[in-house]
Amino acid sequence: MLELARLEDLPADYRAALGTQNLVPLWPNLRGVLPPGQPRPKTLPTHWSYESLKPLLLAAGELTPIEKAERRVLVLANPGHGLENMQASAAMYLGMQLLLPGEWAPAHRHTPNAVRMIVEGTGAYTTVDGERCAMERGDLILTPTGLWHEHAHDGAEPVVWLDVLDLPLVYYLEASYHEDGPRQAVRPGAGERRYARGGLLPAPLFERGTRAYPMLRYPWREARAALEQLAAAEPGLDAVQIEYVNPENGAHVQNILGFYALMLRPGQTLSLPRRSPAAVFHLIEGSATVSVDAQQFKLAPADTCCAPGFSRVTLANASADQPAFIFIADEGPLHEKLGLIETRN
């Protein structure tokens, strides 16, 4: 490979002259932005233990009232990007959010897309665009770009959920902002009931719906049942996985990130293809081991880990008699739209 000149090889007066006119020579920096063979991601394989972070999250509830925090969240930051940048990967933000009984996190809307994967607790709900979405363990709730949303808690125990946003990308594009709003009026109806049967769409007078996000809550009981039925119907299938999609058109539920649920049969080990998007793995039920290249993470329920793009990922169910269920988020839709999606052996 051709060896390029270094910046320090240039005379100091020449470098100074470039700087005064806001100019930068490309050739000393070319390999940094166009490395040979494959990208050199900043994202590092990282594991966040829920057992370890939960006491800190509950302590935040005692230290900071919701009125002073608005959203009481501990960010799951990837050290490869610098903790201050609050990134799990190049395009994904993760946070564990706490809502205590009687609290209300006020309505707002923002440009980044968000989803909520409910970790534990009962009695809370999110109102999105006027639709009240109950929050139960394993549920996926969408709060897409531009839609008003708020969280409230009528129960008796803390409720915790995992936030997944495309905030790093939207912030990088200088398009990130939010607006505050009043408490929403709740309208009747719920998308998960209108779209409760696979292959069947509500079509009054032969017309499809026009809402960009017709289904906002994806109940875990339905996703889990779909995985179990798929596993039973196709016993030879290696990857028992479903994708959360828009029920009207089958597209990804949001524009930037993709979301999936995967079941590992008892004792199963599954090697994933090496793909260009970074991915996040969050254990809903069971016990599992996630190997990312040379690193191995043992996941207990509600643990989360991430893998850079093009890494070799192997998932293993640690139980010989019980299935394991994993929620996956990745940057796949973004890579597809940009024509960057790639899979390697």
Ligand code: GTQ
Second form
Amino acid sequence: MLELARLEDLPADYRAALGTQNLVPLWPNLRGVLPPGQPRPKTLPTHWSYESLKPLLLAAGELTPIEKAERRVLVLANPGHGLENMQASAAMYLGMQLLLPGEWAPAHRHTPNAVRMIVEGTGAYTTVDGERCAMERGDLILTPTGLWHEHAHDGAEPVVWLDVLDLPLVYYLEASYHEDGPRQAVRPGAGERRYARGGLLPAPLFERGTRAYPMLRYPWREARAALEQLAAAEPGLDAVQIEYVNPENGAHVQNILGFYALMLRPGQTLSLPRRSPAAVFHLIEGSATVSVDAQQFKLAPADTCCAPGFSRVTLANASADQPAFIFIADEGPLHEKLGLIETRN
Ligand code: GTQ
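How about the form predicted in complex with this ligand, since we already have the form predicted alone?
To see the whole picture, the full complex is given below, headed by that same chain.
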């Protein structure tokens, strides 16, 4: 490959003259922005242990009242991006949020899309666009761009969930902002009942719904049953995986990030294709080992790890007699829309 001239190869007065006119020579920077063969991600394979972070999250519950936090969250930050940038990958943000009994995280809406994957505790609910979405372990709740949402808790124990947002991307685009709102009037959640059976859609007067986000809560009970039925129906299938989709049209549930649940059969090892989008793996149930290139992470329930784009990822069930269930978030929909999606061997 052609060796390009360095910045130091230019006379200092020439460099200074460029700077005064807001000009930059491309050639010393060309390989940095267009590296050979494949990207050089800042995203580092990183593991966050729930057992280790939980005491710090509970301590935040004592140190900072909800009124002073608005959202009491410890961000799972990727050191490759600089912790202060609060990024798990180029486009993904992850946070562990704590809500204590009786607390209320007030209504707001914002341009980034969010989802919640519930980790533990019962009795909390998120009101999204007026719909009450109960929060139970393993449930996925959407709070898409622009929809009002607030979190409340009538139960007796702390509730913890994983937030996944496309905040780093929306922030990078200088499109990130929020608005505060009044407490929402709450009606019972309906989406999960309206779309209770696969392949059967409500069609009022033969018109299909046109709401961009018809279903806001995806109960774990249903996702788990779907995985078990898929595994039983297709004993030879390696990737027992479902995607959380818009039930009206089968599209990704959100515009930017994709969300999936995967079941590893007892003892199974599954190598994933190398793909351009970064991905996040969060263990819902069981025990698993996630290898990302040369690194190996042992995931206990509620542990989370991330893998940069184009990395070699292998998922292994650490149990020989129980299935393992993994929640996956990735930047796939974004890469597809931008025409950047690639899969390699
Ligand atoms: O619960 O609305 O982790 O607005 C970051 C930003 C959670 C939330 C986060 C948010 C929220």
